[in-house]
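In C-alpha cells, one chain follows: the form predicted alone.
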Amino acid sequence: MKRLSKDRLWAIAVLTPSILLIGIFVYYFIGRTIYVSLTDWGNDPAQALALNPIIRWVGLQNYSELFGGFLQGRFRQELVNTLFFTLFFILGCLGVGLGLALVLDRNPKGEGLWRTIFLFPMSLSFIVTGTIWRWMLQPQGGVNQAPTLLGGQPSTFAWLSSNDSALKFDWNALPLITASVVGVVLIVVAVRAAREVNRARMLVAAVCAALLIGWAVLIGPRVKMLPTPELHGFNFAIIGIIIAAVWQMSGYTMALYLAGLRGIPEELREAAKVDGSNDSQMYRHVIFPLLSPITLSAMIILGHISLKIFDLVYAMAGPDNVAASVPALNMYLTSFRQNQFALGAAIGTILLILVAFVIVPYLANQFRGEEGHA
C-alpha cells in the first residue's frame, strides 16, 4: 500500500468534515425525502404530528394521485405553469441580455453607468422585487395607469388574478404529448449522428424513436390519466410574474454575454469583414456561433431557478393564487400548512427530478469537456 504523504493527510483531514456534512445535510435528507414520499405519513391528521407517528409504506400512491388524483388539479395547472413560466422566462433573459450586450460591446457614452443600471436588479432578493411589482400591477394602479399619461382609458387587465388562458390541452393527452415530443428529439438526435458517422448513437437514437412514436400512436390516444377531461394551459396571470423576473434576471445574461462578447478577438471580425461580411453576416456566422457556450450555460442556470421559483410567486400572487402558483408553493402549502408530509415529499421529489434532467447533461457534458481537454 502507498504511504500516504503529509500532504495528502491534511488534505484528508481538510476535506473528510465538509464530506460528511453534504453526506448527512444533502444526500441523507434526498434519501430521507424520497422514502416519506413513499409512505403515508400526514394522510391522517391524527397521525401527522404524533409523537410515534404510525406510517405506513403506499409506494407510488402519491404520485399516482397528483398526476390523476380528483383533488389534486392545482398541482396538474402548477406543473404547466412552470412550464410555460420556464419557457418564457429563458426566452426573455436571453433576448434582453443579448440586446443589451451587443449595444454595450459598441462602447456607448457612460457605459460603466448603463452597465450598473442594468445589472442593479440582480443585487436584489426575490422578495424586494416581488413587492416591487405587485404594487406596479396592481389592477387600479401602476402599469395599468400608464395609459392616462397620453391621454388614453386605463388598462383593466387583472396582471396577477386573471383566469383567461390560452395553448389549453386535455390533462388526458400529456402521455401522447409528451412521447411525441421526445421521440421528434430523439430523431434530431438520430440525424445529427448519422452526420457525425455514429452508428451507435444513431442505431439506439432511431429504435428508441420508433419505439416512442408507435407507442404514440398505436397506444397513447387509448391512455386516459383521469376520468373525464381536464384542461390546462398557459394561465396569464403569470405574466406579470415572468415580467417580473426577466427584469430581475436579464441583467445577469447581459453580464455574461458582454464578457463573450469582449472576449472574441478583434481579428476574427476583421477577418470576416474582410472576406466581405456585413453587420449582419458576421454577427450570424462568427460572433453568436461563438457566443453559443455562454448560451448554454445561461440555459441551464436559469432554468435550474425557474423550476425552483418560489419566493417571487409568494411575494406577487400570494399563497393561495392557485392561477398563478407553482409546484414549490403548493410544497410548502401541503407539507408545513396541511400537515401532509408525504404528498408534500412527492412533490419535492418531483422537482428534485426536474431539475436533474436539466443539470445532469449538463454536468455530464462538461465532464466530457474536460476529460477531452485533459
Second form
Amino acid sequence: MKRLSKDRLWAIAVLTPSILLIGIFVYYFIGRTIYVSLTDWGNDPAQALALNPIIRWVGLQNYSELFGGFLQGRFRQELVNTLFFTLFFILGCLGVGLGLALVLDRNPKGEGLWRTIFLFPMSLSFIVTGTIWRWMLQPQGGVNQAPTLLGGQPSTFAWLSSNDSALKFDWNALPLITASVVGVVLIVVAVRAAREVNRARMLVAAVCAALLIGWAVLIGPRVKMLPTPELHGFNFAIIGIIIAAVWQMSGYTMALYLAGLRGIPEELREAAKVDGSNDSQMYRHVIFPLLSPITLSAMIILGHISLKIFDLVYAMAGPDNVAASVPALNMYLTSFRQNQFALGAAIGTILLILVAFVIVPYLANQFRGEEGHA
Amino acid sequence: MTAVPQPTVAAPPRRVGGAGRVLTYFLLIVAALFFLIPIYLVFATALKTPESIELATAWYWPAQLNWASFSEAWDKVGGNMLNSLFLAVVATLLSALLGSLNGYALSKWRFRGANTLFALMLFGMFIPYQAVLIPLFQFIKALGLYGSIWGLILAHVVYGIPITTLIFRNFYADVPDALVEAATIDGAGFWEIYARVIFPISIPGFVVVIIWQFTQVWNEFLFAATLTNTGSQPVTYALSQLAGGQAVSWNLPMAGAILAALPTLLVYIVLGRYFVRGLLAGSVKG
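Structure of the form predicted together with its partner chain, please, following the form predicted alone?
Then the entire complex follows, led off by the chain already shown.
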C-alpha cells in the first residue's frame, strides 16, 4: 500500500510549491528575524537604510534593552497591557459567547436572525470596528452621553486617553512574580498527579516547583533589571479597546458553543431529567463538562489573536497613544517608522515566543492522536 | 482532539415556557442592542452634515439626511476599494486552488510524515506576522514588487495556504476513500481522479474557502500598511488614514467605514452559513 507509485509522486509534486513557499515565508523568515534581532541593524540611523549597511552582531543586547533599558519603558508597559488585554478579552468573549449560546439554545423564535445579529461584527475588519468605536468613545462622545438619554449626567470617563491604572507592580518584581505563579501552578499539577497516582509526573512537577519557589525566595528579591523601581499596571485606556474587541469576537465563541450545545444528544438531557436533576444541576453536571474542550480551543484561538492584535489598537488609539499600545503595534512603528530593524525584529521574536507557548502544544496535541494511522 | 459538530444539526423541538421565556427574549434584546447600537450611531453620524455633528447630539437621528457623505467618502477611498477588490479576488482564487490541490494530496494520497508536514504548515497560520515582517518586506522589495499590488497578493496567497489547505483537507476527509479506489481500479491516475471525482464535488468546499479568504484578505491591515504605497493601498489602510486625520469631520470616516464594511458584510448576510463553517474550521479539525 505504501509503494511509491507515480500517483503518490504526483501528490508530493503538487505539495512541493506550497512546502517551499511556507518553508521560505514562515520558517526561513522567522530565522532571519531572529538573526536580525541579534544584530544592531538600525540602531545607528545612518546605517538603517544604507545600501550596504554595516551590521554587527550584538547578541542579546536588544532584548536586554527591551526588558531593562532606560528608553524602552514603553515596551514593558505594552507587554503588561497585552497580558491584561488577553485576560479580560478572553473572559469577556467566553462569558458573552456562552451566555448568548445558552439563550439561543432555548430555541427562541427567529433564531437565525438573532444569530446573524450576534455574529455580524466578525465579518468586519478591525479597522472598521476601531473607527466606529473610536467615535463612540470620544471624551464627550456617544457612550459618555448615553446616560443623558435616560435623564442622567454624562459620564466623564476618558476611555482611550485615561492615564489611570490599577494593579500596579514594580517591573523589578517581575521575575519574582513569574517564578511564584509558575511554582504555584506546578504545585497544583503535582497534587493532581499524586491523586492520579502518576508518580513520575508528580516528582518532576514537585521538584521544578521546589526549585522555582526556592529561587523566588532566596535569589529572586535580589534580581534587579532596572536601577530604579518602574511601575506598570492595568491601564484604564485599554478598557474601551477590550470592549470593542469583545463586541467583534464574542459571536465567534457563541458559534463554537452553540455548535457544541447542538451536538449534545437530547437523550443525555432527558436522562439527567429522569435522574431528577433540575435545569441548573443538568447544566453543571452534564452540559458544562461536555463544553470544556470547546472552552479550551476558544481560549487558545482567542489568546493568540489577542497577543497579535494590532489593527484594532491602531485604529482606536492611534499609533502614538503610549498608554493604550501593544507590542505588535510597537514592532510596526519601531521597524517601519523609525527603521530600527534589529529592535523591531526582537519585539517580533518575543511575540512569536508568546504565541508559540499557546499554539505549539495545541497543534502537537491535535496531531499526536492521528500520526499512528497515517 | 476537539471534535466540534457542525452547527447545521437541526435544533431539537424544545421550547421553554412562562417566565423563562420572557427572560430569554429580554436577554436577546439587550444583547442585540449591544451589537446594533454602534451601527445606529455610524449611520446617524454618516448621514449628518459636518456642521451638525456635535458630540452632545451624537445620539439624535439627523434632521436632514446628508447622503453626500458617501460620495465624498467614495472620492477618498473608492480607488482603494477597487484595489482591495482586485487584491481579494486574485489572492482568494489562487489560494483556494492551491488549497484544494494540497487538501486532495494530503487526504487521499497519504504518505509517511504527511501529518507532521501538515502540522508544520498549519503553524504558519498562527504566527504573529510581525515575526516575519522585516524579511518579508526585504524579499518583496528585492523582487521589485514593493508598492505593487502583486507583492501584497503574493503575501496573501502564501500565508493563506495553511487555512485553505486545512479546510479542503477536512472537506475531502469526508469523501469516501472507496470513490477514489474505484476510480483507481478503472485506471484513473492522480489528475484524472482530481478532475473527474474530486473537483466536481468540491463546490461547497470552494464556497467556504472563497468566502473565508475573501473576508480575511479584504479586512487585513498589517501587510497592507507595510507592502503598499499610495497607488496600491487597499481600503483598510485608506480608512485608517481617513479616520486618523484630525481635521476631517466624523461623517466622512463613518461613511468610509460603511463603504469598507459593505462587501464582506453582504457576503456574510447572504452566505452566512458558509461563513460560519469557515469560522469554525479555523479552530478545529473536522
